[in-house]
Amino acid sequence: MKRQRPALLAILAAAALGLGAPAARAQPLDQMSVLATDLKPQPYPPFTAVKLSDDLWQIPGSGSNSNVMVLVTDEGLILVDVKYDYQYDDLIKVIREKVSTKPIKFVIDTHYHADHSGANVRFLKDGVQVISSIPGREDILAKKQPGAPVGMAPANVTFTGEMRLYLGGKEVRIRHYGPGHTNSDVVVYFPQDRVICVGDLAHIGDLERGGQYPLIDYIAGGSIGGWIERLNSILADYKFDRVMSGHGTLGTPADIVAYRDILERVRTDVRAFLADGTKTQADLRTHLNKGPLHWPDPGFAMVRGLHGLYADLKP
């Protein structure tokens, strides 16, 4: 790829709207500290290349990489998540020898774990503007993830609020609400095409990483809570027929519904248990192995997530 010069962005609104990401009233568990297995270079199938619609084309990911959205206009493509820093070569080949040689403008983080931004390196190297909500970069430049890469790369373009984006005569809306997954997920809406980019705020057609097993980031400022409100504002503020998530396969509006009554059974069951006042973090981690949810023991979402969730819903 070209080294281009960075683009004037084409932003003609940034609202504030004053969310913010309350921090978590719980240390993590000691495992927290050396959990990166999820984060070491991984094996992984070529990269294929669907075409949605004249301007729309999807990267699907596999295993622990993420689902790469590219919108194809007359002045660039814009792409929303990027995947790991190791897999960037394979990313751009697929990408120039199946959907566009145009330049590409913009990067769009989704939030700001590896398996999402990694690459953010390379594209900013490139000449590429990266953008993502003021948390996503805070939570890289912090290091809020264990055992993440090193040299990761945070956006040089943050907002807060909406950030309306147009290139090439297509508008990409961008929007922060606060916490949920983590404290920096956005999703991205494209109204040409009425398809909507969720990042991990949903998981469609993969249980194993996401289902009733979701990861709650909350030493970088997600909430189940949160979460719970950011599908019902997205199910209420757009009009979308087909949903891409971080991970999985593409969807409908009802798979975001059916991810957000998973999310409020994980609520209810775990509010229930520790009604009582009596019950130990500890108490709570066996629970959610051995109970209905049948969480998996030791599983990254659960030592990702554990501790947060105990502070959050113990009364």
Contents of the next structure:
Amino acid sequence: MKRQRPALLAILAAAALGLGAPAARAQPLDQMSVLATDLKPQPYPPFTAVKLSDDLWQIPGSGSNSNVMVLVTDEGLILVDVKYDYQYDDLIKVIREKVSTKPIKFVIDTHYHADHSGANVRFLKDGVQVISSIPGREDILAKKQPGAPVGMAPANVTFTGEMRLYLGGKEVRIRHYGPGHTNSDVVVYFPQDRVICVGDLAHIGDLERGGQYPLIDYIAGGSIGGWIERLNSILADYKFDRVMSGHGTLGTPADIVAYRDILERVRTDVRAFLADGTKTQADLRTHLNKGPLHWPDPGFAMVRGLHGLYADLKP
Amino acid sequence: MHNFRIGVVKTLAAAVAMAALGFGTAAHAQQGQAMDFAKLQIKTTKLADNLYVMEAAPGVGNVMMLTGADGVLLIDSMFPQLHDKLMAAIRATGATGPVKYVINTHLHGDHTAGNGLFAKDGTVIIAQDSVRRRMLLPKSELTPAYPPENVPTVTYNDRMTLHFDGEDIELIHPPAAHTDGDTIVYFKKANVMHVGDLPASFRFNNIGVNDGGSVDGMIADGKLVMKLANSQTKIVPGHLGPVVGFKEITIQDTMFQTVRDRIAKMIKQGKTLEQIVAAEPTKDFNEGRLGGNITPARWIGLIYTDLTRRMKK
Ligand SMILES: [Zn+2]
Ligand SMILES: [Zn+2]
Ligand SMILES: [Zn+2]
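Having seen the form predicted alone, can you show the form predicted in complex with the partner chain?
Everything in the complex follows now, all chains and molecules, and the chain you saw is the first one.
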């Protein structure tokens, strides 16, 4: 859940109107009305498949849905993220036509948001093992995402720390570090290709259209400090040449550094603004929009992150 | 005389190495030399609506089975020579689904040798990281070779949970005890726990002193099991089941501590392994514990190896 389209702005504005009153304490904005519309089925450009190496294919995000990575092995396929439920048929079609006809053995959810995990329910019906962090399951069961499609299904395999899959001579490492974009984010590493998938822990490319406004999902345990730590850990713990973020284009380790710096800038700026202890949440909202960060208002970063940032960073 | 003594020491050292290898339980039987598999029958015990224990012999790891709409989940896999009998026992309960998972409690052959025949049919084999790492190590004087088809293909390092057949199945990796890749499997809803070869049933447990295990780890994890479980939990031991409780674990724990302390004291007094074996430090515990595959002499050897290695460090 990263992008926002201009068509939504009117709805977002209307939803935000009732929320102008300054609050002494951190208050979540009314997200249900803001986000429900975005998660309903919408038209999307046809899926394509991009070959990264002999065994890795990207099914790029198309509209608001996530990037998907497909690992091809002799014994079957492993998918990282699966887009929305209503896009399942098209996802399968592009994989079958362009990538491989081998059976899909594992699906890995990078986090609980519906644009990444929505189609779990279909893969589970096919008997595929769906893997997420423990919060990745709990957040779906607790319906933490406002307006998420009904009938979402969580992973049937969860873990803490690290899991490794060995299929057809290939290895995949799945790691859950802790809170960041949400509390459920996992990174998926393909050591033989030196490729890492970081889900929405980064947004590479297309920065003007949303990547510079990080969506910190405080409602589901996200944290700006945790997020910065996550990216530092990824840089320290993995040898990778290419990285796929949940949305946007493929990148390199330099893009992870750049995104970490965006988050650092947000934290430094918000901390400095709140430092004298007199500011309200409404003051911060104005500052985020009119100050050096230029967060759109309304916008997803504002709607999901404002109250949490305020509570988290006020002195 | 001197030469004779060296000979005895060498023989004992070899015996210790063999015991550490799990000869008689794991490596030996893995090649099918120690057990007459044709004679073995599988005994099935029902623990809950959809949960069973399957036992074949003291030297064969106890298998647990969960069955339901999603299929069959097994803990440990016996030996390939018992595969058909195990499958027949599974089907005899009325379970019709495919065997989707085998979870290994640890790497020893008496628990994993049957993996390959399941994996061939598409079963996912799950274990803690160290199980895979150690099974892939080259065969050495102290560790046997593990056939590649038995190596787990899904591993975890800390905890993992499966949601399967309406049950929540927790895989818990405790601090190193029997090996450094042990898994405790807890069926939360049924309140049943398979503890692999951690202290549970009355026997002299093998201690995987060449697989990262230790007597102190065994003592600590026996206590840990009683924290993770509750007094109502049905605890399935790796051997000699089908079910024990806190009472048996507490008694085993006392036995482990008492014998460890006796052996440690004799080592400090400068006693040799054969002198310690001759002193029979397990004597008052032998009754009721000779049904397993590890004799008191072997068990003393394992503890001696573990303690003397630690003292050297
Ligand atoms: Zn997201
Ligand atoms: Zn055993
Ligand atoms: Zn064992």
